[in-house]
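A lone chain, given as structure tokens: the form predicted alone.
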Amino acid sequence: MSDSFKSTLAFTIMALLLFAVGIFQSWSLSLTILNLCLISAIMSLGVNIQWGYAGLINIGIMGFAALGGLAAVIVSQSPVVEAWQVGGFGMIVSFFIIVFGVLIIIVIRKKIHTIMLKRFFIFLVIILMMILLNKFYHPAVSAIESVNPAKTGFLGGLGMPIIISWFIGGLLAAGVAWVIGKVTLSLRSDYLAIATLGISEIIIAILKHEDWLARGVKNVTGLPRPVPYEVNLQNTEWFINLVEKINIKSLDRIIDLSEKKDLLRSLVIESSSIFVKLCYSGLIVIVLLIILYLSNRALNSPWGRMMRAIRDNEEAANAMGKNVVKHHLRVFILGSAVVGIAGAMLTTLNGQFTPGSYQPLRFTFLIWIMVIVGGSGNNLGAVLGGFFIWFLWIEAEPISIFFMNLLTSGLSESSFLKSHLTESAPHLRLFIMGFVLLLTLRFRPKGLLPEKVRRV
């Protein structure tokens, strides 16, 4: 069985599963799952770039996804004029204090070669930065967060179309990845994993507690959309005519005019939700295809072969004059940027930014399972893993309830065992995820679509 046939078969099965959800549950749910699968596939591609190409263990995925979500807020929200008036100057001064402080530290590290003297001056710069920030930053934060905290209490954003945040989210995640990579990529793989996890928790903690940035745990809701709103479609003549034309046979069977109007109204409401989800699907598919195309080009290029050579044997690559840390930094930035893009897309799809929802289970454990099950080192495998694992994550609960009801069908309704098993069924989701991972590691350790090894 050829690799192309395996890929086609796998994605055909996924399409049939989504089609089955549409038939037996609802098309709106099927499209919702599809959109989340597409975004998960993009995140999985980002991790595959880091792990599959270079062997880098990044456990800080949720931090970069949150930065993408922050970009959606900063780009799309209108600026809060009152907040800028009372605290804008202090925040700008604080920003330049940090930038100049970092630049001075970089100069000290390059120009001063005596270790003790270098440490002394760096310590002195940090102390001066803290004193100046205490003078400008804290008063500005207090002033900003006191401006109508029930509705705003933050600086707001740029008031631009939210779709621009998908690009900005990637840039923001890439910039933070550069800083993190400079500090951590010289560490051994296990220490790198711990460091990235800790840094991502720091990012989430900042987003939760710095209300001036994006309202913290108060959340930012009602983000603008790059697609039409359902309520607008429901009152648009061309859309109503389109729905009527599609459902003409069903409407012609009804003689009563009022019943026909009610049915048409119901169909328009249902169709508006499906249309909006299809618009999102189209946008996300375009981004996924672009990233997939560029990822495949990079993987099959001389750069991609070099990265895999470094992954397989760092010592040999070092001996051949390759700067391993430098190349690791580049691939770490690229993978993080892709995760940041996916994070911005997810926040756009949800229509709100909730820092408390960035849990390690959702953005770390699941994404890593996607890469492992799909096939690390294979971009199509990462995409397949994103589809399959997220579909299973959503559908695990109804599947568990169905099989538990089937298993206990012979027991009486008053049976304690039956009630206990049916109530526990929704919690089998984590068991199913672990079971799928164990089966994959046992029988398909290289994933459903393994990495293609080309012999020269």
The other form holds:
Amino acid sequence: MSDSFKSTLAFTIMALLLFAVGIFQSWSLSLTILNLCLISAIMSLGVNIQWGYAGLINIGIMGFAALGGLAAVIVSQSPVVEAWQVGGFGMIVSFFIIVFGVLIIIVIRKKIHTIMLKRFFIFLVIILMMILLNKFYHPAVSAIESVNPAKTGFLGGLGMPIIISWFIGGLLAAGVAWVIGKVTLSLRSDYLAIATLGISEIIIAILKHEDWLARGVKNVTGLPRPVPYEVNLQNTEWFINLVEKINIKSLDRIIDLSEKKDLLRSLVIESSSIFVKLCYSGLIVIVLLIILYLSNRALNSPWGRMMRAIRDNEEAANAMGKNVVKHHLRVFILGSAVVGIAGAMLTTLNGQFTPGSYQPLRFTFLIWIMVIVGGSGNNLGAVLGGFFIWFLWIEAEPISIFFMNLLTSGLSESSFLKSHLTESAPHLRLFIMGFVLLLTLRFRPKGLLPEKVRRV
Amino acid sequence: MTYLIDVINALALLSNFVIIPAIAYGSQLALGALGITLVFGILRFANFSHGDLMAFGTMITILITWLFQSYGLTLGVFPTALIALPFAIIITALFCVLIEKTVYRFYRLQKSPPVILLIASIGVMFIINAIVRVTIGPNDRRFFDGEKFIIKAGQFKEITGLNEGIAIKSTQVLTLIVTIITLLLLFWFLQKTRTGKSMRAFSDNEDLALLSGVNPDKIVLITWILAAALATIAGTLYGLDKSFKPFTYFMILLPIFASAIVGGIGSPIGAVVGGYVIAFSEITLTYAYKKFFIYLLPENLSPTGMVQLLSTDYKFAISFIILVVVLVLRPSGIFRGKTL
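Beyond the form predicted alone, can we have the form predicted together with its partner chain?
What follows is the entire complex, opening with the chain shown before.
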């Protein structure tokens, strides 16, 4: 089987599965799954850039996805003028205090060579920074958070169309990745994994507790949409006409006029939600295709070849004069930016930003399973992994409930074991995920669509 | 004289809210970190499933405790979980050996890079997580019975006549005693017995140990049994002291990693010290010292703010911050670990 045939086959099966959901469950559900599959595919492309191209283990995906979400809030929300008036000055001063503090510490690290003296001065600067921040930051925070806390209580954003945040989210994630990469990329691979896991938890902790930034656990809901609203669509002339045209056959069968009108009405309502989801799918597909095209170009370029060389033998690449740490940093930033874009898209799709919902199992480890199962080092494989694993993640629940019912069919209705097992069936999806990962790792370690090995 | 009483009051306050809880929490972290460190020292990979292994062990303890309780078997003032613990250790050890045989052994024999084992441990993490949630459910469970307090704050005040009371929970003392016994046994095993010595040799230099006739399969099995025992003890003590919830046990993985790395991963003494370092920093950095300073300083110098270095919101993040700082500044940890 040639490679292209294999991937065509895999994606055809995937499409058939989604069609099956549409026919047997509902088209609306099928499209919801499809949209999240697409976003997962972008996230796993990001991880694939880091792990597949360069062999970097980043177990902090969750943090970058959340940063993308933050960007969606900051870009789309309109600024809270009152909050800026009461606390804006303090915030700006605090920002400069931190920037200057960090700059001074960097200078101290470079200029002073006695270790004891160096540590003493750094300690001094940090204490000084904390005292100054106490003067400016805390009053500003409480001032901002007390401005209409039920509705705002944060600085607000830029009031721009939310679609811009997809770009900004990538930039924000890239900026943070630069800082994190500078600090951690010299670590050994398993230390890097633990460090990034810790950093992503820190990012989430900050997003949860710094209410002035994006309302913390109070959540920001009702983000503006880049696509039309269902209610508006239902009253639009051309949309109603379109629905009428598509369903002309079933409509014609009904003779009674008022009945016909009712049916048309319900059809319009149903199609409006499907139309909105299709609009999202269209937007996400465009982004996915752009990123996929660029990643493939990068992978096949001399740069991609060099990255693979570094991945496969770091010492040899180093001896050939490649600056391993520098290239690792670049690839780390690129991959994180892609995850940030996907994170912003996810928040846009959900229409809300809820820092409490970011959990490592769902946002970090699941994405990793996508990449490993799909095929690390192969972009199409990563996309397929994103589709397949997300589909499984959603459909695992009905499947496990079905199996639990089958398993317990011999037990009586009132049995404690039966009710307990059927109740806990949803948790079986974790089991299925772990099992799929272990099976892949054991029997198909290169994934469903393995990386192409080029020989000269 | 009154100033002396103020000082004693301040110390009592500090012991009640900082020192005693930190010792208990630190012991639990230390036991967890020892498991991570042993696995790292012998198998050379960071085991992401250790937090869930702790949850599994605790779950077995709880199930056996319920079984005993249903037969009316209790330990009086002590929690019933203490008699359930040995049985739970045996079952968890068997479970670990099963995982080793079905999952890890294959990669070990293939000499896969540690990263692959790390990813496999993520798969194992998902599976154990599912088993625990399916068996006992995702909710909070309290399984402590027996006498809750050794001394209550009110009693302490009455006896000593101080303003500040010290409350000592029996689980805190229990944690400390069990930890000391476990550590003594473990270090005796590693230092004095033949198997322990061969484990240390294997961890120090695998090839040399193999040449000297050390059986790697036996070493690995014993490592997993020890890791299972430590995880079960740590998890049960934590559950007795606070409560059992599968998600909390997943989240405790990071402080445990932090403890193991701060002390120097692969070094057992480092893991113990690291556990206490993390616990003390978490609690001392987020404690509000206002009352403490009111006792110590003259009235005109009394602090107006809370005198809190970090808000309690960030209690959990502190261990990650320490972890990242240590990884960056001194990746080998306090004890320059790598070998047992």
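Remember, predicted model here, so these are calculated numbers, not experimental data. Positions refer to the first chain, counted from 1. Whichever C-alpha set is largest while still superposing within 1.5 Å between the two forms counts as the rigid core.
- Residue displacement note: Ala425 has its CA displaced by at least 2 Å between these two forms (rigid core superposed).
- Residue displacement note: Thr32 has its CA displaced by under 2 Å between these two forms (rigid core superposed).
- The Cα position of Arg265 differs by less than 2 Å between these two forms after fitting on the rigid core.
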